[in-house]
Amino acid sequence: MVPPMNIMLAGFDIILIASLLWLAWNILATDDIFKAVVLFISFSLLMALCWVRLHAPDVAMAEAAIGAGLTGPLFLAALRRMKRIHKSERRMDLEEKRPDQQQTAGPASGRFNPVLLMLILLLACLTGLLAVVSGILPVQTEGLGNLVADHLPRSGVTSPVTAVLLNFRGYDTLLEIMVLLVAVIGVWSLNPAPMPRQTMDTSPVQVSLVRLLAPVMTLVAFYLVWQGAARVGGAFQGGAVLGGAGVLLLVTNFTWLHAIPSRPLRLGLTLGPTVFLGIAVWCMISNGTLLAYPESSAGSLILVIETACALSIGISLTALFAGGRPNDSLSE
């Protein structure tokens, strides 16, 4: 007899994973790209609890926090740069008495499209792939998960994905921060910052609640990276969040923010990798091996690795956000 329990669990999954489906269709096929960023934010949301559904708490909040509360409000800001540009340049084919070419022409409807018919094959076949490989593999299999469990005491931490994270594989953690990094210096390479000089029209009510929740989002932000040696936490989860507390400031687009220097932000940027590198090249020095950290002093290197590494993606996510490097010259 099946436990009503994991009946109720069996139908909210088939009705997640319909959501999620239904959701992926239309964001493809929608021609509003509002419509779009809206239906993708709804569905880095639903994704995110199909992470919890799966027992992945620490990817879970990784989704919410970059795939919906970063990318969405990115996008959004992107698809408002655009239409500032259109209009700009239907008012210069106005001056130019070029009516006939106001609006660019969307898709014809109706109208046979390879490129769809070709998307709808390759997910075809890909739907068709995964439902094959699910019938060969086991139901369960060990995986690493021993492994893992018989070396986390000298990992320094006790939550298992900090510790794959930052120690056992933590090249692939440095590897991603410095990817970080450089986009960040590739985006600051092209412009600055478009950001306005002067005050927007923005509601007291929306000053009011980001002046609340930019500190709370700071200490939770700070809170999660503290935890994350022992429960679902950690650097990017904590940088996530800050980044978040960074874009609320930069939609509400305070006047202070434009006096902030670059230097702090550069410092801020880089002190992540570089106590990161710091750290491996000292521990190739001390015992001859990269990112072997002392069995005594692994959990304090982790948490002076993961909170300076927090800062810097937090900072890093926040600069993607403005677009380009800040508008003050270190020559000056």
The other form holds:
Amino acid sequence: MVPPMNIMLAGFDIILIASLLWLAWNILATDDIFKAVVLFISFSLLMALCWVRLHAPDVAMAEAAIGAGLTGPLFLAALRRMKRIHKSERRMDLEEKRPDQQQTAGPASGRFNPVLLMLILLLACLTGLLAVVSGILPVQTEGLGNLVADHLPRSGVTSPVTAVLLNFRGYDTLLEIMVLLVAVIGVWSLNPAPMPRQTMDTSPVQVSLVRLLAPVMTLVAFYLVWQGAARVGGAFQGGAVLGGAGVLLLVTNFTWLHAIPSRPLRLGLTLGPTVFLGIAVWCMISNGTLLAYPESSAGSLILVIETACALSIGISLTALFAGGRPNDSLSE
Amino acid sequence: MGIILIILGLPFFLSGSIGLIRLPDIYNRLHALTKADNVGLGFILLGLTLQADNLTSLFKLFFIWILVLIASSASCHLIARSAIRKGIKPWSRQ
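Which structure goes with the form predicted together with its partner chain, now that we have seen the form predicted on its own?
What follows is the whole complex; the chain from before opens it.
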């Protein structure tokens, strides 16, 4: 007999998968970009639920924080900027060619889109290929779980996820942190951060809410980093929460935010990568292997790296949301 | 006891969701959603605290409820405010 709890969970899973597919289709099919962004945020939240069901709360947290909490606002900000550009372009268009206003119906109004059909066919082929390959290849049921469990005592932490991320596969994480730094450098090199229009007044409720929430979120972020050694949490989750706090501060338009000189920002951005790389190199000098922490101090080293990285990740995500370099560029 | 409280909380979520779909305009929908969901969440978290096995998780659950209360009322206010700014007229029976 199958216990009723399992049947309920299976039903829940089926509904979850069905709504994910439905949402994904709607995101692609809708003409309204705003609607697509909102649906994307819900998609990320459901995806986080999926990770919870797959017993991966770490990934779920990162998905909810980064997918829904940060990518959503990033998309919305991009959309707002796109609309502004679009509006000014349209105004120019109207001034230029007022006579032939009737010809505004674009070529996209046709119901049948050959590109879309092609894409669907290709996707179907790819899915079929994947199905065939997964049938041919032997299924590896063991995975590396046992290996990780065997070496866990030597990693300095008790959470297997943190052990893999920061110790066994520390190299990957080091590169991930670098990628984030490079992304911020890329954004900064494009243009200075847009200054908010001074006339925009913010609701007093929002101001006091952010004043209340920002410290609480900072506390939660470092709690997540601290907790990462033993349970769910870590630098990326903590950093994402910190980034969320930064985004809240940005959208509330505190004037002091724009008066922050850029030197401490730059130091904060590079703190995580520098500390991580420094410890890695120090390990190489003392042991001969990159990122091979001495067993006795592995736990504290991981905590130092995670704290520095969380700070840098938080600042990076906020900087990405701000969308440009600070206005007092050092080079100018 | 905890289970009873949790089940008691569910209809509030249901009515909130029905309100979101059925009510005529954005202000009514916000009203239905935030009011009903806050009470529903209160019941569910109260039920969960009765099942919590230590004081720390009890405190955390209570903290979650307070945070959600603050966040949902504030976001309700912000959505309504931006709706008014955009000039969406409240619905009325002619």
